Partner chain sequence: MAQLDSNSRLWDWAFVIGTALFVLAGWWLVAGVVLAGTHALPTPDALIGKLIEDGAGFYARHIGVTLWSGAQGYFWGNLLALGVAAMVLLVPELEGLATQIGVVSKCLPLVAIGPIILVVAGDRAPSIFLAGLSVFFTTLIGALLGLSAAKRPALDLVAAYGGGRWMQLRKVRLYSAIPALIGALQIAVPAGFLGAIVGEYLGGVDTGVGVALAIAQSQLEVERAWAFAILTGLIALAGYGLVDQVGRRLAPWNPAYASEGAS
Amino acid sequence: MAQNTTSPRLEQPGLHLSGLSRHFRLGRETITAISDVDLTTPRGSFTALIGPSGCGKSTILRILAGLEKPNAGTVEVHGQALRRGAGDGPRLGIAFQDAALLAWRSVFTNIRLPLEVAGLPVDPKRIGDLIRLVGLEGFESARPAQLSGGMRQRVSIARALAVEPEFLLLDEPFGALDDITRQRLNLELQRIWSARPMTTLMVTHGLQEAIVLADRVVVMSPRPGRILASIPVDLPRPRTLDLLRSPEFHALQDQLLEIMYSQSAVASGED
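Structure of this chain only, please, in the form predicted in complex with the partner chain.
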């Protein structure tokens, strides 16, 4: 944190999840998606959340977005308890795991939607900037059905940024993209975030992008999802792709891989 401890924002509370549990009923069975999750991050910090498929990452994001209620535990964002639909909390931007674009809207009006819903003023120039940011200039009036999966995901990222969020939730935002595009968008996201730090929680399966982007990487166990480790990434910013060749990067990557592999061995009973 050498770089970031200078920022006064970090003294303030960001995310605070405490004793969070959520189960679902599936027929006659009860599935525990997450169990006793504790997580505290400072305001304006970037946290990456990794873990095996089905361990409850999206569930945590949905709870933070106010879309689902936990069965136990509490959630605070910027020191405030969540209230669904309340306009007085920190401004949220969210990109869901499936892009969730509205089929009847164009790229432009899809990106505009959060502003309409939140009753914020629409600045066409800014939306144009976002479209350029995600490399979709020329597709402003295309409908989602006319885009590729990766392009839809990029619309979804632009839409998450449309409200200039203070609090950003990203669920595998770059999952459907090729390496080159992903790396470019990683660096763009870092640039945006550095210019105006948002309290960010990003779910990803990519260790590389987790390390490049995050102040802290949180590793979850297989279902029922618990937090196994929370590893700080003390690498200076702005981080570039040169970082990927540094010994510090590889040491971190090895450390994270080791935590993940040890758990998958336990889970499948091979240990």
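Positions refer to the first chain, counted from 1. Think of the rigid core as the biggest set of C-alphas that the two forms share within 1.5 Å after superposition. Here the structure is a predicted model, which is why all the values come from computation and not from measurement. First, how it differs from the form predicted alone.
- Superposition on the rigid core between these two forms places the CA atom of Gly175 less than 2 Å from its counterpart.
- Remark: with the core as the superposition reference, the CA shift of Gln97 between these two forms reaches 2 Å or more.
- Once the rigid core is overlaid between these two forms, Ser156 counts among the residues whose Cα shifts by 2 Å or more.
The structure above corresponds to the form predicted in complex with the partner chain; please give the structure of the form predicted alone next.
FYI, this one's just the chain on its own, none of its partners or other molecules.
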């Protein structure tokens, strides 16, 4: 019987956002991407962030990655204020929708790249373990052009794990793939994450993907982005294809759809 492992260590802080806001100048106008975002997740949990295009999901992720600065609010990861600079805070791994692999490097040398950049020792056995973890045995010497889109994303995820991150950010990692490949890689990512759980935040447009992978699904409003709801995913792991056909899965999907569509109707002025 499958065990339910969707209850992380609630007493330990994971991600904590308080009053987070970010705006941009566009000509003479000020565009508010996110406003007063409050979010707390347990350490070691997997959180999916969903919402309409332009609601600020990726803005939050970029702030957490240190690529942008908020105009207001605070960010803490594992009880530490977010800082920029090598060696500050929990180790971060990140994978984007574009795998962004170096074309002249092999699978093996693409995965070891973050260790080289950070000046950390490269353990060939560990790189080999990551290659096996993401199911790319036999492709160690292949170049990105020789790989399918799904295989390139596997390399991207292995690369994100190379520094043994305590905190993982995923920005639509499978968004550019076809539905069949995406569904298969969702199950693979679940397997990989279950083997090495870490505090994870994933931005996605895929409702099914969010439910399959996450311990909690956080729904954002249209711009300016705010948190509308934080819904626990009380489903057993591993989540199989059979579970996707279950009444429990569809009930949760319907609940999230109702939240999203009701807010979209409010934003568009519909009754």
